[in-house]
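In the block that follows, a single chain appears as structure tokens, in the form predicted on its own.
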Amino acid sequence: MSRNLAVHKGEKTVPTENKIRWPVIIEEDKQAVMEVLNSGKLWGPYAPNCRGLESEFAAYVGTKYCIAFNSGTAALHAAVRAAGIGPGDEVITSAYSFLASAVAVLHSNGIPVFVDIDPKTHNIDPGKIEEKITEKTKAIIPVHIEGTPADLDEILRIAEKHDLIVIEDAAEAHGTKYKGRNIGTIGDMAIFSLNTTKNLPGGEGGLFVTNNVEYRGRANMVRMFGEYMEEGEGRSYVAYTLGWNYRTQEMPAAFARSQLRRLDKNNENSRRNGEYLSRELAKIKGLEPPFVPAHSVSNYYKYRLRLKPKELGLDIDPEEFRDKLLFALREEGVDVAIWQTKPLVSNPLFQIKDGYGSGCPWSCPFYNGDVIYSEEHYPATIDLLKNSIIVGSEEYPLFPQKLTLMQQYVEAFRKAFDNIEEVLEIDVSKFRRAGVTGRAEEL
């Protein structure tokens, strides 16, 4: 019997040299950073590149205010504090996200409450939010996961009904739109990440945006040791509340400013690649491309592809099928990955309920609730993560790639599914098991 797959010594489909590594750094990026070094001005909340990044991103998104932070997590923590979240308060967010969406709440002594996802968009399911609202609920953090906007109209309706603040977690959603409006301008506040993996990279960093001057002032106090300052005002060195040192620095700010000039172009390229993959992979039995509502514009930060082994007549454990296919595709040269394999509640942090000692913040005397973190309450999230893979990787995401690479990816998928019996023969015991982070994180 012929052996066609690369994992069985067949010819590899995708040459490594066809891939473009992220981030793409051009001469203008290098010059921007060198100008910082030449100036000798490397830090400061009102240094020229920090201020330039803030004003340019505010103009790009369409908000009155933007504050630069040293990470998206720090920016989200500041937004939670700006919302007045404190001991005993509950904040609702998605069961499927990066850990920071919940940890930022814990940083303010608040209690994260998770809601299952819409199985189509992978975002928080608005239809399941109200059942989680209590008299302790103060805010909702919808996560625009994978660069596809959440259903903000319905979320805002619920928030208005229950007098809740809405903080958009747009860490993955730079340049995306919901019903013609820029993500980041619809809720009360929003945050974006500048981590190198993002389509707007700054090495590390984060951006907080709002149209509300009061929220802007509170968030800035969190960034600046609790010092209150009007926009552009010098430091007083007088603390009014507990604050942190969450400032960014001039070199990453300069780099992010330079990258911002190409954000729309990179997003356009990413959308072309994502839409091409969706058209072609939909033709392969056993695959379901990601869904983007017609009223939304995604940046395809992550391209999550559902697997449907039952459509192929296969009675196999979904995670085993996922892992075998992942192995086969990687051997073909396709950059595929697993990102999150369990709902956030599965982290030991939430099972043990001991955030920073003595059971806090759950055991805080200001909190008399009894939030339950059980996996069984999040079936849509569990089903998605068991039955899907990410096309693209942190090193080789969709944003910079040429269409020819996408064509080769599709060819590799066709090859794998045309030789599905070979895929099923693969021994996945080589995968490193890593507890709640998943059994197939790395080969």
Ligand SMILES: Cc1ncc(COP(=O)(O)O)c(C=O)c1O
Second form
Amino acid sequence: MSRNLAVHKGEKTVPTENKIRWPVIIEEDKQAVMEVLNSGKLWGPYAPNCRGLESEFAAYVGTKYCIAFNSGTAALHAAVRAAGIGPGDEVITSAYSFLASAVAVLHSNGIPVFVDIDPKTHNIDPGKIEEKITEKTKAIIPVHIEGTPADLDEILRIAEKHDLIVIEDAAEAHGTKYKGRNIGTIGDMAIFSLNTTKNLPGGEGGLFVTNNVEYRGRANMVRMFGEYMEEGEGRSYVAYTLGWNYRTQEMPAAFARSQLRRLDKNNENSRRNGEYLSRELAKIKGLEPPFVPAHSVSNYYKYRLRLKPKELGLDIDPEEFRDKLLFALREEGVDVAIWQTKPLVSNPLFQIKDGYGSGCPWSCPFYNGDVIYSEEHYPATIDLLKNSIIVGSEEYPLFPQKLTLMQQYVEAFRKAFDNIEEVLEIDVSKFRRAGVTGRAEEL
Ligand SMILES: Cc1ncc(COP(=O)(O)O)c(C=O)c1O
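Return the form predicted in complex with the ligand of this protein as a structure block, the form predicted on its own having already been given.
The next block holds the full complex; its first chain is the one shown before.
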């Protein structure tokens, strides 16, 4: 019997040569890094590329201050410390995020408290925040997940009512907007990541932004061994608080500066691709494209597509359906991925409640709360992560791709859904042994 899908030896839909690998590195990027090497100046808090990146990104976002860090996690940790969060304090964040959103709180001896998501936007559900606020709550970290802004008006209203600081985790949201305002300028502070997968890649790195001079000063102390420095002032080598060495270096800073010049263009391309996929994939029964509110501008950092096997009359375990489809699409040549499979609370770190020994920070005598980390409190997050896949991968995200590739992707989706019985025949046990991020060709 002849079969249609590539997984069953049918013809492959998407040719590999049509894909553009991320990050796209052009001559100017190479020159910028070579100039650093030629100058011999590779490091320093006031080195020209670190300062240049800070001032150019502050101007890009529209904040008074920007400080460059060696990761988004470090920048978030510094923001949490700048907010004065410490032993016994609780900080609210989204149940669906990358670990760093919560870890930055633990590193400050604070306690992360998770709130379930809005199933439509995949962002923290503002309607569920207030029930988690206690007298210990000090801040909210909304995460602009997948590059789509969280509902900041509602979050800020709640924060003001309860006197809480808002730190935007914009690690995934460079160049995005909420109601006409740039993400990064709306909360008290914000951070962005420069890791290579991001729309603004720097190898590794992070950027902290704020309009508040005190927050800037405190975050800078955390970055620099606890030393206090006015902007442009030399080092004193005197520590006033516990700090780390979170500085970035000249080569990644020069590379990120060069990439920043193309961020808007790449984001525009990413939006064009994301919107095209949404229009076309919505026509296929059993698929629900991501929702971007009309007042927001997303950068489609991750394109999360919801699967609805019930619409096809299928009574199948959602993860099994997801994995079968993933396998079928990869064999067709579509870059699809799974990113995060469970809410953050499911990590053993939170189940065991032991960060750095002796149950700290949860066992800290200053903490008199009793946060509960129970998976069943996060049904919307669990449902989303079981029933969705990411279109695009870290190697081949949407931002640099041509529209013709998106057209081929849609064709591959149509083929898979037109031959759904062939998808259902796939044995995913081999694929699962390779791990959720394992690629079909590595089996
Ligand atoms: C939502 C979120 N927060 C924080 C981070 C941490 O950034 P980095 O990897 O630069 O430490 C990331 C990125 O990886 C992220 O996706």
